[in-house]
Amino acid sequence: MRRDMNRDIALLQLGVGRVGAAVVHIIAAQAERWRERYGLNVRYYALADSTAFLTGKQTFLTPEAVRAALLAHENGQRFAEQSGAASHDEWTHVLDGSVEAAGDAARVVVLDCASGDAMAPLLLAARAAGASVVLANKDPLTGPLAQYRALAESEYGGSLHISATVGAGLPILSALAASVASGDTIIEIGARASGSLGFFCDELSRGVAFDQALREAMARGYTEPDPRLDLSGFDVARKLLILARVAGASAELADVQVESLAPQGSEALSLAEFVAAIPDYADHLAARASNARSAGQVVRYVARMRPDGELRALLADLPPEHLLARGAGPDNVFVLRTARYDANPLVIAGPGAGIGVTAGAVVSDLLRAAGVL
């Protein structure tokens, strides 16, 4: 059913990597349907990669220009080398231009599909102006607590949507936010929040050696290009912090206790040196996994917010029937225990990684920001 006949949205998208490019393709494929069904006209004002912005210079990029820019980028031509480029230092002009082109900051949505915190000033300025922000990028949410709060709330309107940052769009953050907003009390949160470590721990629990498990996870594309980023537990720590902050905790990233699974000393190696040395780590964690098997348990890398507020990301020995031991391979599992869901906690599980599901979560959040969902 068609709704408002005049719902124009100007997009400013940061990041056109695998997830970002998938977002662009989904929006291009669905734009006409949204116009017909919702009266929603979504247009790009600017795209940014790691080198520059591409803008329409006070007007919108045509669909043809967006397709051409993305195709050129996929063929190795960075935005800084393309016509219409503006440096990252000009972000204030780009944001102001998007508001001017839209006619109202309330009609601007910033999609952050990049990584890192370099564009946090743009996101903060967008929220302060009353624009909406959709994040797949976890870094802006795990900076200082004051920054998180400024992104989450703006007296000038707009909204923040972060479904893609934890669980690749599984509805854990919306369930958590709804529980808090409705007056429920969050007692404890448990999570298997890493697809790569989920697969890796499954393999260890089956008796597969560390080096073989890691190489298989890399071959399947479950890990970051540098798998030590996964093994460090840092990504799980960031997700736990986001969960805790949505639950109302006044926590900083330094408050999360993190157990690294990376072999001791491996952080000092270059990526090439580490990859070459992987066979040398065959026995790493072997005793830990073997002891768990002997006790009839499995190893799982889990994140926990305890009732006392303690935040930990660690390798745990769990009985196979434990809620956090369930699921297979890269699946994510979230266990939410609240005053209302105490004896029987709320469990949300499913694919916790993948370009398609993550991009879909970003687009769904875009539609929420536009007031469609």
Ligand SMILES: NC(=O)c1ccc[n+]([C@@H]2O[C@H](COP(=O)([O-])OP(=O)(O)OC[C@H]3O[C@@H](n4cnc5c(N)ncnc54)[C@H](OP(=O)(O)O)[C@@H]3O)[C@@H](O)[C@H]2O)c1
Contents of the next structure:
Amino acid sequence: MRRDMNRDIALLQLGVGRVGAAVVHIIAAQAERWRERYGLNVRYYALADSTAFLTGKQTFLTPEAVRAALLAHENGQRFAEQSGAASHDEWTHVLDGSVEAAGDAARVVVLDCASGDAMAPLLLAARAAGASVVLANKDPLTGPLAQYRALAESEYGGSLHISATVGAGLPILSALAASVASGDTIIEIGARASGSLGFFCDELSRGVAFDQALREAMARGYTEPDPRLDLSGFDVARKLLILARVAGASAELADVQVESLAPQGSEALSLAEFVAAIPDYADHLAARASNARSAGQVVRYVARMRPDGELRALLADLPPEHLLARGAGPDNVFVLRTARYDANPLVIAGPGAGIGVTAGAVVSDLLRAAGVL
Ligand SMILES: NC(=O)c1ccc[n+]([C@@H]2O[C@H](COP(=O)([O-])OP(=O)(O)OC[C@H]3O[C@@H](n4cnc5c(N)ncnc54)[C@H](OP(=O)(O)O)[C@@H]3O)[C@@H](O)[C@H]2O)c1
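For the form predicted in complex with the named molecule instead of the form predicted alone, what are the coordinates?
And the full complex, kicking off with our chain again.
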């Protein structure tokens, strides 16, 4: 884009946690360069945390106000306690205000770095108005199919960008979308799509007991605060559903068959009770891992989609040279087998979680939404 094609973008960002704060920092550091390089003028209209929106009251937040709000948030002061706060219930005013400030809905980009789908109505209204939406948050994409489609397609313009939601920006979703759009036929998608389960299965395969492997995964920060969310396979199931929907499948979350690695009965415990009980689970999955070892194989938690409708997330025994078994513990691996990539499938591998790569993927998607990438 030429420098004289000045383009204003109004940002409305949901979530200023680990990923969201990193996104704000990247945008603050790059805004001047984007102005010079692309004629792109990116400004925040509003930020939201779980308590409220923070707005500039009918105008953009200044970079100083954004910095101060984030600093106060990091120091424990939620937006509801800061000046310029507007309740979540006022989301229509906030969205309308951003469109007015930008002069056109096509210049509004909503960045969802939150969790949960409480803000799905705002995202849907933004897309219906012709604004763009960028998601790190998987929840709005894994609700009912009709909601996914309403986010993906709007007859009024704008666009949806979701590369941070699967593989933390590894280019699997764009490769899949391009493959389908250009008339290729999917034969199978295989994925190792969880950093925490990748590490955990690596440890089990090396003979480490369940309790130690889990403690190590938790200590390294690979798991959710409640590690049962990882062990249940739920997060992998959501990623598989997103892959399937991007591939064109009319699937719902309930269509994914998920094998849980959580010890039986552990779901009934409180988090504190579960953590206290971890040493009792030393033998959990031990026979499974040792049988695989005896057969010269490794255990890996994998997801699989086939065009006949099969959507499965399961613990599999694989030979070490299998494409989904290779690579370091927490890395993600995606194997795309299509009519064009058949004998030799397309393999995309690398870090599939982490704040830096995820925030970077959100910002790249913002630049795509703004039309400069
Ligand atoms: N971390 C990763 O490697 C990674 C990779 C890919 C995708 N993601 C996804 O990225 C998202 C953010 O992850 P994170 O690690 O940054 O999580 P986090 O640190 O827990 O931050 C979540 C943020 O969302 C805010 N929030 C929660 N509910 C909200 C609501 N209804 N409206 C507005 N804001 C709300 C929270 O508000 P408070 O500050 O008030 O609590 C917090 O600022 C999640 O959906 C996660 O699954 C993360």
